[in-house]
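The chain that follows stands alone, in the form predicted alone, written as structure tokens.
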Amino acid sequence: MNKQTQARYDAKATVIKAMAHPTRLLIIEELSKQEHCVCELTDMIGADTSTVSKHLALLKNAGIVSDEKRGQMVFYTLKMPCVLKFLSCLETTLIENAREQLALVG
């Protein structure tokens, strides 16, 4: 594999790894509905601000979300809405797999 191809796969893996946490998946889904400040996300998640900020930083570094500082507050938006198609596909597959497993039992 050449360096350019390797770099392309590395970039894709970075995005997938950034999404690979339940809290970050929740953040992505919430930001798909509307922008949120860190304080709102902290309340939704039920974690401390530093933990939520670390999740947001990881998502931001992967290019999935963007932020905008307004006074003392930082607001986040979903920068990569195409990840929602991936998540929808994933959910559909999980449901289908569960149906297949139930059919085997019943």
Contents of the next structure:
2 protein chains.
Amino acid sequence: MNKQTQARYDAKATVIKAMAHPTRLLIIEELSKQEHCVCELTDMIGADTSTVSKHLALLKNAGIVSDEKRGQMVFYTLKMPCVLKFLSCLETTLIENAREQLALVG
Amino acid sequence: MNKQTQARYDAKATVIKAMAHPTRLLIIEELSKQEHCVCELTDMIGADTSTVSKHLALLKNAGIVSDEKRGQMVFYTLKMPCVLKFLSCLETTLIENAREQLALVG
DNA sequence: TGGCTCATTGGTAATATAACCAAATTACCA
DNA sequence: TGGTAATTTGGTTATATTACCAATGAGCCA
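Form predicted together with the DNA structure, per the form predicted alone context:
Below is the entire complex, every chain and molecule, led by the chain shown above.
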């Protein structure tokens, strides 16, 4: 395979990998409604602050969210709204898949 | 967090995780053009057959592709066309991100 | 300044992923 | 039936991911 083509697949995979975690999906969906500081997200998620911070750093690195420091707090915003369409398509597909499974069973 | 909500995030993450690999993205894009047998995909990818087979099993398990055996060969088909829209949105975002990076430098 | 809160970074251990080789399975055909 | 090709499965090793704790950095205010 072409080197440039490979690089493009790698770049896309990096972004998708950043989405590929339940906690980070929750973050994305919450940020799609409104911006949040790390502390709010930490409350919602119920994990250690450092864990949440690392998830956010990963999302930021992938270009999915952006951050802004205001006072002591850091607010995160969703930067890539098109991921939402995908997530809703995913939801639909999951429901369909479940229906199929059910049909197989009886 | 709610147990059911958590389960939904897990299910979505599973599908996205299945996409989160350069080789599997290549497979998805190729299958979006037409069905392919494992041997054809193996040629394109240039990895061991067993490696490709495992990538395909993962995609199938996630409900992204489906397979059909015809003779000795197994043909794979894309089952979730909406992933393509997402990939093109991703492409756009990557270009935008690159432009931003460039702007920061020069 | 000193102490408090919010957030990030470093370290470590447990788990998950991914590649290859080897072996097993399935279908075809001489 | 024996042999060959296409796939899958099992095993192993190297690497990546993730969670938590501890320590650090940054901003606020009494």
